Amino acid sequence: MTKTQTVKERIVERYSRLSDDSRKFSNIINKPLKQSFRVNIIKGEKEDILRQMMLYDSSIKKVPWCENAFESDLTNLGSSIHHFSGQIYIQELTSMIPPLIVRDLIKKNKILDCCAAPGSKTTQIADMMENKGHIIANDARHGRIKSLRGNLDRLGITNTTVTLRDFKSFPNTKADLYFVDAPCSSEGTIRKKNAVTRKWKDYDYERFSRMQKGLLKKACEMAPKGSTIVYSTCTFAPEENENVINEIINEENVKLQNINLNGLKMKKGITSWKQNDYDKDVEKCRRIWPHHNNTDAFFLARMEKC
């Protein structure tokens, strides 16, 4: 990144080779998000609750590939009275993805979200589980654990156990489904108006690759036979997405599944990245592109353990 370059500048210059239409994928991170929220069907009807927004608010639209996922032209639904009730939960439309793509998987289940807070994923998959079955929601930092709990005390969510704990050293813990939706450098949030503006180096995607791997192997060995695993980040960088699955599958005991998502554009997973391969298998993950679906960018990888 030269000293002119904007971070959107350098994003552009790094993976547009990646996408399959430059032009519309410069545009498009150039431009703002519509804010989107998902409804709380633990704190209502859904009917009820769009319909004493929509009296205020008739820009809402639904989100065609997720039927409890909505829009909204309006920016300040974080101080409406549905959101303080908890009757409706802001969230980016593609950190929706992961329980969606597993959602056979969700209710009655056993559930450990690895690395939970705020709470985005895990309140949403109370919600699918309608408050049934058990989550333990982890996370290593304190400072984060504040906020998850009031997100599940606000939503009414009563089927989640909360841990403090480097997941890595987690103890052994048998689940129906792991979600490790790891830290990452964040690119793919850039059209956010608080998106990332420090300036990225090769050694920090490694640092984040490196901590990222660490999280999955984890996840992979403590899992029992038949299980399933879900990896996702909001990053463009092949270094901490397909580089490691590449390295967990070729490590552990898992096998890449199919994902798809009616409604949703997604595209496969790359098997190359400057002078790295990664394995054909590794084309089974998939990758949210900001031009494709007018979203954030994402990751997903479904892992089943053999």
Given for the second form:
Amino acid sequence: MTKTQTVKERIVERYSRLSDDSRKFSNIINKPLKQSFRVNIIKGEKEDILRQMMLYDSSIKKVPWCENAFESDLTNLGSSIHHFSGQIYIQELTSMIPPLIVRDLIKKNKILDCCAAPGSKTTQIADMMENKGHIIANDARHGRIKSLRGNLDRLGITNTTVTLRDFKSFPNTKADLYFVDAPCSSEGTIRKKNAVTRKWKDYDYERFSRMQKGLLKKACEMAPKGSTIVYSTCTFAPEENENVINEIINEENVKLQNINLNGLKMKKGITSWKQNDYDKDVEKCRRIWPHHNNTDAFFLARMEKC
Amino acid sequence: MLTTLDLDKRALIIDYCYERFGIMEHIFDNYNWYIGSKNRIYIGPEEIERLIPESIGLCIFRLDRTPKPTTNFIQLFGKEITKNIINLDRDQTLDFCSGSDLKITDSVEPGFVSIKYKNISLGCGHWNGETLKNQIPKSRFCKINFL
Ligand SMILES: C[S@@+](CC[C@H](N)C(=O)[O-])C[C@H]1O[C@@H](n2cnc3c(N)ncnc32)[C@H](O)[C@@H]1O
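Given the form predicted on its own, corresponding form predicted together with the partner chain:
Zooming out: every chain and molecule, the one shown earlier first.
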């Protein structure tokens, strides 16, 4: 048995009772994910770019819930001319969700992307803002800032300031919208080719959870009244998801908001896990299960500062 | 460390863009201009007090003795460029994207040029009348499999 299979089995064992269909869940976990990409309309007309791409890739299919997202049967679009010219960005579909659930707030605003590297969401947000407004894209790791900078250059992003800080010591900065796309155990990316191959232990989840609470708390503290905070992870682990949100809504002056995205099936947040019960409002969070939309797994919460 | 670019230097670049590439001045409305290490010129949003940024906006030029456009600049503003463009064929494009210089014939004036394949802006080259010197940063070199 390979190491990856063991991790997959563990994921199925730990989470299938939370899913609505354990058979479909365990089946899809073993299927590889298709490559997906986003057209960067800062660098051209969507229809034009697609028409040209179709000449070498007839497998391209539109994703129903995201207007600029597509899937392909090719596995190496990174070596295409359209990737070279910054007209496309290869991105997991689930990673595109956080900006989409606050689409109404994005235009021309000031946005703080607290954990931004390598910039999948930053570049997506910049595209949605038509390169206007202002994004502050922060990350704590120098090596990852380099890939963020590389992506901003390739995609032609002009509206972004890049900072290198541990977000927990970030200077108080007023913005309209905060993204906390937190470091996590990444279990939800298990279908990817280079997926996490570590079997996490309970204390790992605790460690991630502490880190996530610290980052989210900081965002909630600096956010001005009426601003919005989006928290996301790519893991199934309730310790890193509902548990974090439950503590934050109890301790910080924020309230959870509803989340909808036409065409994408999402499930409510859970309200109990192991020996812990969570606030009923935590149901407003959303879980994306891999077998519902043939994607990775993902978790989202949208909060308003009161 | 970035500082605001003075107006004379900004005007020099804007004039160069018009004269060399036919880019209209209004394209640069609404940007703030900065200069950083190695005379790199950036256009971007306003500076925010108390943040010490790694970068603001996009690096579009280097200003040593003369202005030198970046590949970022040529790719982003390619559709505004009306002159000093060199169009490559398929094989030349493959070579150019992987970082090679090209021996070609073309009648454009020597100097920095915008390189295109069909309507796709590939980046910056330097043309001396005989050789097209590749100006794409090494980190962007790529063996293209699909075009
Ligand atoms: C899930 S990834 C972010 C992905 C990114 N939002 C995107 O869409 O491309 C989490 C990021 O958090 C960064 N990180 C970890 N601890 C941090 C901290 N204390 N402050 C800021 N960033 C941190 C990591 O370096 C990593 O790049």
